[in-house]
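The data below hold one chain only, encoded as structure tokens and taken in the form predicted alone.
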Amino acid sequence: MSALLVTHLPDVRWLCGFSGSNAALAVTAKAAVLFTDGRYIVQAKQETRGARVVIAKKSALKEACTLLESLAKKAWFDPEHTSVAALEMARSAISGKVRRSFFAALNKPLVSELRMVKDADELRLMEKAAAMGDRVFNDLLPHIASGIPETDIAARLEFLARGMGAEGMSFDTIVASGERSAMPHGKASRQRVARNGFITLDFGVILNGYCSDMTRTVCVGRLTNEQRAAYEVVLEAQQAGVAAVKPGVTCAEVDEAARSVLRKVGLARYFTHSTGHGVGLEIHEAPRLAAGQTLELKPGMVVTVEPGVYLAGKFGIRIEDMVAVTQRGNKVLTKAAKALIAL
């Protein structure tokens, strides 16, 4: 009989439930044991559903291996989420006859393909996840002004988003203005807010364990004609990745629709990432908008779909929303306006 180790936490979460920082799941074809460490005891009793909880005296990867070679003759792994180091403590609780061949790495995985289709509870919450995030940016939009430190609009937009409930947020905030705007991912620094010019706000929140993921451009003061007119033509390539979002497209052809209006002005060049990913428990999980992928969308995915235009030394813009596959098409779960908005 074949078992599967699992130890990447939010797939840990997406199967039991339980959401501390350590723990290793044990399932065979007729259990699954949880096994975890002595902080979580009331935790993962009050958390865990449809596995049994085991408090490990001392490493529970090592007990959680034991159980698994008790119980079976061989045990699968993720090795997207395993490390060398992991994968050596888990054979170390194996016996010397079988150590060596007793762990077989999956072919892809598991646990995440099943996560990227959500069903109808998940969406849920993910959708309300969505709707705070809303609320962040359309709450935050009244202290945003020149001369401000990107900081302090980040220490603001989370000190907003812990008051509505937020867990914490999804990843790093980013606040870029100005010149900064152009890094994609240009974390909140001391630069204060220029006159004139576009501040790109990225952010998410965790709501019930799942995260949101939203980018919202704005303007402070007055922007050149060339500003408005990249504005306007990324706003296009978003609406038209958004509009490709429907089963049975590939990952693919949604990045191609987005990418294609940037290239007919000569912008492409310019959007120097993928155009989305998939969100749930983690902010960047399965699938991958990008070129090349394949991987047909099916109704229950939440991708997001996010090109961006960044110059060097002048200004960048990116939009951003958190798409849910339908049955017929696609539901668009953050309404925050995407006109550009000038402060």
Contents of the next structure:
There are 2 protein chains.
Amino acid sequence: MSALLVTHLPDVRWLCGFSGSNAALAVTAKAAVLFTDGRYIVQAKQETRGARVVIAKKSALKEACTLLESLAKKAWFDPEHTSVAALEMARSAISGKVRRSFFAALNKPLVSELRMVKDADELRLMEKAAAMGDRVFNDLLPHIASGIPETDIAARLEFLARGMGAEGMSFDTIVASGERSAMPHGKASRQRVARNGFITLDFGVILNGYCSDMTRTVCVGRLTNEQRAAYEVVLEAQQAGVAAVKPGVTCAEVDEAARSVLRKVGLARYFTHSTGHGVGLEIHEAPRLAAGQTLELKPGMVVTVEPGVYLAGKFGIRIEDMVAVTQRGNKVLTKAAKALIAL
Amino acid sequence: MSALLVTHLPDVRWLCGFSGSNAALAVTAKAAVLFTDGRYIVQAKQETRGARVVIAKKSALKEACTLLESLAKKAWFDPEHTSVAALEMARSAISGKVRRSFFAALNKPLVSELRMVKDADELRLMEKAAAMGDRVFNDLLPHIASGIPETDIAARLEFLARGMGAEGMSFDTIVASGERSAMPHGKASRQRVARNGFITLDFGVILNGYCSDMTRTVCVGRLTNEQRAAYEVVLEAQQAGVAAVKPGVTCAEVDEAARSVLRKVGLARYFTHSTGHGVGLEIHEAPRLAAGQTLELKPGMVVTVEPGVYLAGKFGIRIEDMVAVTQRGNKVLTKAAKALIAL
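Show the same protein again, this time as the form predicted together with another copy of the chain rather than the form predicted alone.
Time for the whole complex; same chain goes first.
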């Protein structure tokens, strides 16, 4: 009999509900056993469904491996989320004669692939998280003005999210104003919002473990004609990307749908990242919407569509929605306005 | 010539300053080159010191490995922070004949060990972060009362931190009240603070990438005699742990200093985790203050001391300070009151 060793925490949570920071889940066709440590005695009991819970005395991983050896002839593991040292430790729990052959690397990330397609409960939760993101954005707008430090805007944003019941933020909130908007990952800094220019807000809330993700770029003061034109073309690219999302379309095709709009006006070289990514229990998960990605979208997948342009030393713009693939097309989960908002 | 491949992000940041989410740093005796991707063109240039920056076209990791092969005969990597799949990808960038032998696993985490001892600049920053944590705690106290949801308390806590200039929180803020205080990792939930009982607050702020970490357990309403007695003994254990922190003492000895106080009164079996951990660019880093850890403390190390007791279905208590090892003893960086605060 073959077995599966699951140690990637979002996979563990998805399979059995446990959300702690240390876990090894041993799975065979007949049994599932979750190993964790003494910090989680109460929590593991409360959260875990469909697996027996064992509080490991020393190493959750090693105890899981010892059990696996008693139940199976071979155990598969996920090489993407298993460190070289963890694999060595897992092997050290297996008896000498089968040690080298007992663990085999999955040739694809089995659980991550299953997690790509969300069921109805997951979709409801993600829709709720996305709607909370929209409300946060709308309630935040009156608090944005020139002269305010980016960190104060992030503080207000996160306070609003928490007040609405968010468990936390999906990632470090990005508030990038003025020249900093040219940094795709410009975490909020002490810099104050300039008199004129863009402010890019990229953030997400977590609800029952599920992440939302959205980006809007707003402006204060005056924009140049170049800035206005760039905003319009990023919006057009984003809408083209969203329109391309439907079952049977490849991830590369969605990327190209957005990118080609920017290419026509010579801005594609300033679009320096991929068009989007899957989202769920992890803020970045499969699939990737990028050139060369031949995976076809399926109903139930939730992806972001987020083209941007970044002109170093000048400005940047990004617009991002969360989009669920439906039977016939798609449903945009984030509904906040995308027309340029001037504050 | 030997080389080092660094991919663990806190290690990369510590070595060259770059704080982005994708990086591979190739280091030889003569050169250091940082590989990242198109999202970080501006940021990598701004942040990186002592290394040349290359924006990789496809894979930062693979391009780093190609360079390493041209510069060195062998490259060391950190098996703790390199996935099995990443090692395979790194090898795939190396030419056939040396592919299997080119990469060798470090037998100890070289950069993590260097990072254990903080220099004067790091210590100043961590002291500042710890002091900010103290101010957050003190300013938060008036906002804690029975009937308030834990998430609202977390929201206020994080808003205060952001308002003081925190870049973010070190980890998901723990606000665990009533029976939930028996969960060592009880992230803030929608539960309202009960009329009587403990509230455990465990949180940290990030300043220039450096994390603070502190825990205080306060109470509302009435406590039982058992609860009061348990608080006093946890405090005594925590103080004994702090007192044990000095150069030349092993991590296991600090753990035992705290644990033995609880053992004397029969509470050691409710202290289900280790006594503390190193803190710095990561919230949990080396060393570990736990049984069996023979590493000796050195001046410049910063560790937490955080014993607790957790009685499932009843209550829990934890008290935690950040403590820097000095030439002669230690300096407690978190200074908020530890005598029981009744709100």
